[in-house]
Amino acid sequence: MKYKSQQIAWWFFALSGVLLLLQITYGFIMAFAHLGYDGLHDLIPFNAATATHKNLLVVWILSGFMGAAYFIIPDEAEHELISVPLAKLQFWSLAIVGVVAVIGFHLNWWEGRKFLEIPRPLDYLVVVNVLLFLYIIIMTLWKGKKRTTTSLVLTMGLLFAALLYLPGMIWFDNQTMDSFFRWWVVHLWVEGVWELIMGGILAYLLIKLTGVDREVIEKWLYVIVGLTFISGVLGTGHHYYYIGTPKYWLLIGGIFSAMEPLAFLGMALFALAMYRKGEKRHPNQMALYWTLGTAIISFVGAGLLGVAHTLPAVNMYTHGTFVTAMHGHMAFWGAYGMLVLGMITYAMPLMTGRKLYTAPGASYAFWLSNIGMVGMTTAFAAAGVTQVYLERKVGMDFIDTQQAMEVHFLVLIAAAALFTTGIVMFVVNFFKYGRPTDEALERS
């Protein structure tokens, strides 16, 4: 850690860890409800649980991205953040909006639009929060000594993510129009501009962990940016198949959805190539594991499992089933969850001066969480295939199909318990590091 202002990242990383645990808690509530154990229904209805689970996912990942930016940008720009008090204000406003939104879901105060459920007044607060965040990041870059490709790609991804939040705030009376523009936010975030953020953070970590020349790594970034925009933008079409849009989206969505794995394949090849080129063995091997794991698991979860059910002829049967959950869980975990945890694993020793990445708990956290996620993905796949066959081919009643799938949720809960054990160990290890210290800054 070269700059004292980088310490602000700790707060965002801590919030990410707490919200991740809370998200997992709501995941268990829903899993047990699928088994018929819905004793909390009067307190936490299923619709409130699923809205909370999905929105906590978005918030903890965004908090991790913001923490990563606050750590990376000063280092890349060779300049302190322009205002730590403003960054603290931005953190607390983000945390408060998140808490109010979750409470609102339980009081039936929400918009009911998947992934964008937060009430409209909170939307405006989110916009103000993100504008403040972008002001701090962009002005730090502006005043800095350097503007590297890594920092510019990261900042571009953050800026576009903010701009693409706005279409989701447009009000439509027509359900088709509302869904059309809602996917501009959801899809073009996770399969568009978030991939730019992913590429920027991945490049930064590989530069630091492998010792490969910056110019070599940053050339790959241009390839990733190109693949992301070529496939991701028109790949939005696979969300338009059967919602009342024109038929040409079947062709556009099918073609470009088939191309979407290329961006994630590029990232996987990029990470592995840089690892092989690396001439130094960085002591923080756990950070390297999370970084390489991000590239590989995202290719499987977001790339291969995505294209497996987004072709029109397949999606006609799998849309809205647990096949989607199969893809979604491993995709989010591999592309963004592991990336945030990798960034935390790299940054914490530098901020605190403690080297807890050698502790057994750090290794167990990595392996247990990933083995657990593979198990969860397998359970969702089995449940999804069962659901497609019984409900949409055989014509079995919805409730009878749900009962037939219960055995798969037993496997899901067992795998989720393994995953949770790994995450708890990661969060415990995080707080064992303690708070950032000025002594660590001096040693740097």
Contents of the next structure:
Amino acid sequence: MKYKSQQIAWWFFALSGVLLLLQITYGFIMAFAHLGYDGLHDLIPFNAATATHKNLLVVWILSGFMGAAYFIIPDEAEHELISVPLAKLQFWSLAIVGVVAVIGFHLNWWEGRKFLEIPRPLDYLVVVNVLLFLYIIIMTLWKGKKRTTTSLVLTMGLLFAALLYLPGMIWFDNQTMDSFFRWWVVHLWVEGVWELIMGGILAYLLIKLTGVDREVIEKWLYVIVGLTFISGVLGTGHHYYYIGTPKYWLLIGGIFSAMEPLAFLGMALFALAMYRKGEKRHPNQMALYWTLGTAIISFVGAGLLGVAHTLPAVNMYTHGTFVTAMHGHMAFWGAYGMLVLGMITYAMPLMTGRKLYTAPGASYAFWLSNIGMVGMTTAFAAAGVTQVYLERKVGMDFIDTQQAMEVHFLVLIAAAALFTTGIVMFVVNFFKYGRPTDEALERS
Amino acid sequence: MLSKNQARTFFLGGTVVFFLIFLGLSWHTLAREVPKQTNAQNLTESVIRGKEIFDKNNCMGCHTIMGEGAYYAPELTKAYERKGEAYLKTVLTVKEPWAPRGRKMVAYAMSDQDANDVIAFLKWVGEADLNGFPPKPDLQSKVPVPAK
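Moving on from the form predicted on its own, kindly provide the form predicted in complex with the partner chain as a structure.
Below is the whole assembly, all chains and molecules, this chain first.
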């Protein structure tokens, strides 16, 4: 690795870390509100907290993906990024749009559409920003010496993600149609094209960390992303069970979403097989932990916990309950959160020349955050199952049910404290690395 | 053994085929079925304004509707049927936060017109055919009633 323009990735990674901490803060605000402590209600009502929590998630993950792309593409294409000033402009515009959106949420400036709350005028700025990003990436690839499968799959994922943002910007009078297209964005992102991005980044990390032949890794990359689309596209049907769409989606959504874990299982088996096959022992073992971790936890969180409530007969009762939050938290963490943190862990020593992956904090960050997330997922599961039985099956009143669930939010907060400790250690470690230097990049 | 080329064909072919099927089904759903299932003919100006107000205030940030949203406040799909117009109107127009047993809602203090529109929207949502959602509590009858 010897491309100075890769240093731009640091800014995106730094933004990711800061926004992740902010996202967690809003998570605590909501968990305390569920316990009855809503002292911030006048300043940050629950709907502002949840919009902020969800959108910060999207932005910090996207920022991580962008940083990863700026780091990976020059290396894979063997060409400097076409313009660092443009990439910097893209970074600052992303950060500014993000900050304005978050402030807007607190001033009742938003659209009430879960995950896509960013108001329409800002949507246009997001589009311009992403177009600029794609221009830099695609032109770098175009001018580069090589176009590897890894870089093409990654770029394809980023391009499709941008295209799929568009259906979410159309206004519909009919709530069902509105929701139908909202899932084109949300579902086809996280259970579709983001998995291409994930596959691309994972393949890159495995090539670098295990030393297994690129041809072998990239062949399996195709198989996995193939499985993703074959199951995931029609798997969108699991969002069309109960929103005013025809019954055939119960069958189609049921069958194809039951197949969705296969892609994640493929990803986990692939990562483990490549790790065992690899003869090289890369010194950055923490990067390997995160890489194998993302492959395994995404299978559990996105694959298994997803299929746990995806069958129509089950989903009839779990739809719109905390069972969804159980799946959502571990799925996002496993598939995308850990992946971004893995990429950061791999890139930082190369960009700065410092080997902080051996620091005890690096290892604690991994274990505490993961153990914390397992605890949080368990707490959400307990809350969700309680809610399903009391409210949906026995017919208890909403607030009575919520009060019966309160104890699970105590456990949630305790587990989240562990998780947060891990994340704080990670971010502290990140900033301890300092800024990237030309010399470090040349040496690596 | 599978070659890289075959793997690429599997990926590209699978993606195109399944995406086309998805587009076809989506077209059928939206053009033919959704208007019937959701009584699109009843989308009056008031209902549409109600949806706008519902969106503009991010009601989905606390409530679920058609099972979608956040889980801090009650499901609203059948709110009209369950609570009735007068109750909903009070909640929407009141100037102090509505707070059943302490859980606060933002005080929207809506005008009569805005509240009526939101209520019209909720009534329309409640009449849509959602394939049986929300479910009837199937264990309710099995809960033993203690002898007095």
